[in-house]
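A single chain comes next, written as structure tokens; it is the form predicted alone.
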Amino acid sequence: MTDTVSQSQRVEKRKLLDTLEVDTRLLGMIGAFIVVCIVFNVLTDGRFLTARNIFNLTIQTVSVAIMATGMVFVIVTRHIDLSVGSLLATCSAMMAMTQTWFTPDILGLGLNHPLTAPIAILVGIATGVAIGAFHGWLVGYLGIPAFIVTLGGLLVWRNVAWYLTNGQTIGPLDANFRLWGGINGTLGAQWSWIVAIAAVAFALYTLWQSRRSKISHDFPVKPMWAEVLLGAIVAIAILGFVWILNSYQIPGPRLERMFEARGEVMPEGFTAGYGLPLSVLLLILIAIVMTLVARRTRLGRYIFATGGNPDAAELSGINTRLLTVKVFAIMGALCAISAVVASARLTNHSNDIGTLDELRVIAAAVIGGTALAGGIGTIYGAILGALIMQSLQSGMAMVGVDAPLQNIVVGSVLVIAVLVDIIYRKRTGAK
């Protein structure tokens, strides 16, 4: 009798999940993230889930998460990129040299000139795209395995970055450039709420438009209550996240300096929250763009078709060689953007920037559900995987776990994640 009731409950839960069209893998990752947060919050006597730590956690996640969105495309096409950390370092070195040598000495633009940061960022992105496309050409047209090409790139570009800067730390960087690092560039409470409301409106509109599209094509749709519930969950998540970030107050002395820089006197008792960091906003925009590319463009369809069956994709007319170049070029561009965030957060370029990021990026994509066999992966999964990875590392650091043991835990989590993925795909019949 008990077994019958238990089985009936499982069937009901399955029906509910099917009705809501919820990705069970996503649900599992969210559950794992919540468990990690609760455990570390208990171990740190409530310090892990403070507004300050959540703010720091988000800006620490951005750099790896941006690259993880590109790694999804690379792994989906059955390749790997071990050079992303070194490529980030080279792009960072190029941007640092542009700000401290090229724009002031060659173009006559001093540090903190309005054009200095945009020029540096363009130089970094151009560098990333060129190197990424070169990797793709070696893999796609010369047939060298991506593992070998990018393993070589890991060694080459790390040391190219060293030679570009003569092994020196370059800084401080341009003030406008540093805005992309996190705490030095935020929207403030008011604009954060405006962005949050706009994001909720966009999310609800997307859900409504998707429902209309399904109805117009005679596809089955979720019940209205399920649509409303899903919309409410999304709205609460967005508004709650921004509320937490706005709750992190700017220290009084810093506020006073900000008012003094504007030639004003801070009113007595005045307080203000940091709000949404520009780097997090950048990650959100990249996630939206990459998701649209994956789901709504021909390039995205070609990427997943090639990953699913390369031979069939080539026979159907897809230029898989050129596609490989494009995928690695996208990865290079995202490495450059991550370099902007990482160096801006540090306020300088250092020789060890991006060290071991290749492992964190691959782990984030795999934990997020990207299949190493190719053909399957999601952008939001990779970002959530990066968040889980950073939560583990931050939590262990707060508890006082030594760095070697942190790496042991992260490596173990990666292996377990792949094992869980294999078991999940066998049980669900997914390839």
The other form holds:
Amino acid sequence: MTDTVSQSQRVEKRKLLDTLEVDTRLLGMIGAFIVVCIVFNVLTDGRFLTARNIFNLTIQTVSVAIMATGMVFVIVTRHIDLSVGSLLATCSAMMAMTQTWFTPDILGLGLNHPLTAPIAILVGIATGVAIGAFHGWLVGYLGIPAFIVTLGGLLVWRNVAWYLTNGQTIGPLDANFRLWGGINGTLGAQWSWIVAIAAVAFALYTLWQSRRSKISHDFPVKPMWAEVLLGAIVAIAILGFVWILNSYQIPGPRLERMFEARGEVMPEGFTAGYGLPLSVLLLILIAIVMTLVARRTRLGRYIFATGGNPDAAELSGINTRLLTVKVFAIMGALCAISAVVASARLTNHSNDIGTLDELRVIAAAVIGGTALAGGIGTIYGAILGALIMQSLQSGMAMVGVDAPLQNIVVGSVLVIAVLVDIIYRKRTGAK
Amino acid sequence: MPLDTSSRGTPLVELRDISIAFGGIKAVDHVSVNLYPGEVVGLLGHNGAGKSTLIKCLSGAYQKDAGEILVNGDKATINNPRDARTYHIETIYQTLALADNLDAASNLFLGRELTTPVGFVDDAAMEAETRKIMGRLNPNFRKFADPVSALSGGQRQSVAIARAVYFNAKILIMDEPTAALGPQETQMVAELIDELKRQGLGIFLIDHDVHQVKALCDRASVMKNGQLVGTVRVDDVSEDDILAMIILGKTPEELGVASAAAG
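Could you give the coordinates for the form predicted in complex with its partner chain, as opposed to the form predicted alone above?
In what comes next, the whole complex appears, and the chain from above leads the way.
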């Protein structure tokens, strides 16, 4: 009796999820993330879920998350990239040298010139794309396994960075460049709200657009209430996130210094929230672009087709070799963008920047549901994976878990996450 | 002598003296076959006789070492599957060549996606087209949203066939299209072949089933050890004759001469 009741309840629940057409896998990951947050919040007596910590968590996640979106493409096409941390270091070294030596001394622009940061970033991205494309060429055209190419790259590029800088730490970096690092470049409360409202409008428009296109082709659509509910959830999530970031107040002394720098006096009782960091905005834009590439472009379609069946892709006339070059070039560009965020956050380029990032990035992609067998993976999954990893790491640090234990836990979580994913896929019959 | 093709004009496609070798082994050794509009030519032979390899030279999957391919009497350059598609040569591979993780519409249009004016893939339009052609080929097909890994053998086959037929193929290559199918689905494929024939397509049909070749094909070319044994009009010979060509590598005439000499 009780059995049949719970059975029918479960069926009801299934139906609700089906009506909303949400990815149950995504729900599972969000659930896991929430559990992690709540557990640490209890263990730290409420210090984990403060605006300040959430703010820090997001800016700590950005660098790995940006690379993880690219790693999804690499792994989906049945390759791997072990060199991302080293590539990040080389890009960072090139950019640091550009802004501390090339633009001020060679171009004669001096320090903190408005052109310095754009030039440095362009140099970094060009470096990343060139190295990534070279990796892709070695893999796609010469047939060397990606594991070997990028294992070699791991050593080569780490030490190219070292060689270029003679092992020195280069800093401080350009003031405008440092804006991309997180806490040094935030939008402030007002602009954050504007961005949030624009984002909500965009999300609702996308939902509406997809419904309209389905109707125009006579495809079945969700009931209206489901669309409204989904839209409401998205809107609340976006606005809530920005509200949290806005409510992290800039400390008084720091505000005073900011006013002093502008030659003004801070009014009595003046407060200001940090708002959305530029680096997080960058990550969100990259996530949107990468998701569009994955779902809405031929390139993305070919990446997934090649991952699902390389022979079929080849026989369908897809140039899989060139595709490999493109995928690794995208990875290289994203490593460069990550290098901007990582070095700007540290305000300098150091020799060990990005060390072990390859493992974090691969782990983020895999925890996010990217299958190493290829053909399956999502951008949002990888970002969520990066967020879960970072939450675990900083949560344990806050609780005071010893460093070796932290790594033991993170390593175990990676393996367990994949096991859970395998069981989930078997249960649901998905491949 | 046995085949008077001179009166039929230019063949749709002609493979002349094709050779291809892999590491010293001659997989296809100076083989010539041709195909006329509205005709089905069966390719027979043991496993490893070179049928699939020969046909992959035409579909662009392999590059021939020697010989030439003529389409409508003009020399054709086919270096990859894309080239073959520009000559309206479509292939249904034995393995089906489907990306299992994508849905039917994505597979059907793989490499030839419909796009919106902005350049994004137009999934809704592709699904609508897929629904249309599937309604014709396999009205029972419903699983448009699922990845093709979730489909049955027959459903997968119909996706592969739809892909070959949708893009106005003139020359169709079918590599054992019924190998994985039940009797009913096999019948469906047979009817489809008849219909395509009436529309004037030329079809190369690779098959092991001699009975089926007798039923579906106009001519049969038999290969053995990479060489062409001979091409016969299926109505002029018996199933046993064809079997003898496959197994002994001898045409009915050769066998006739041999038995006459022995007698």
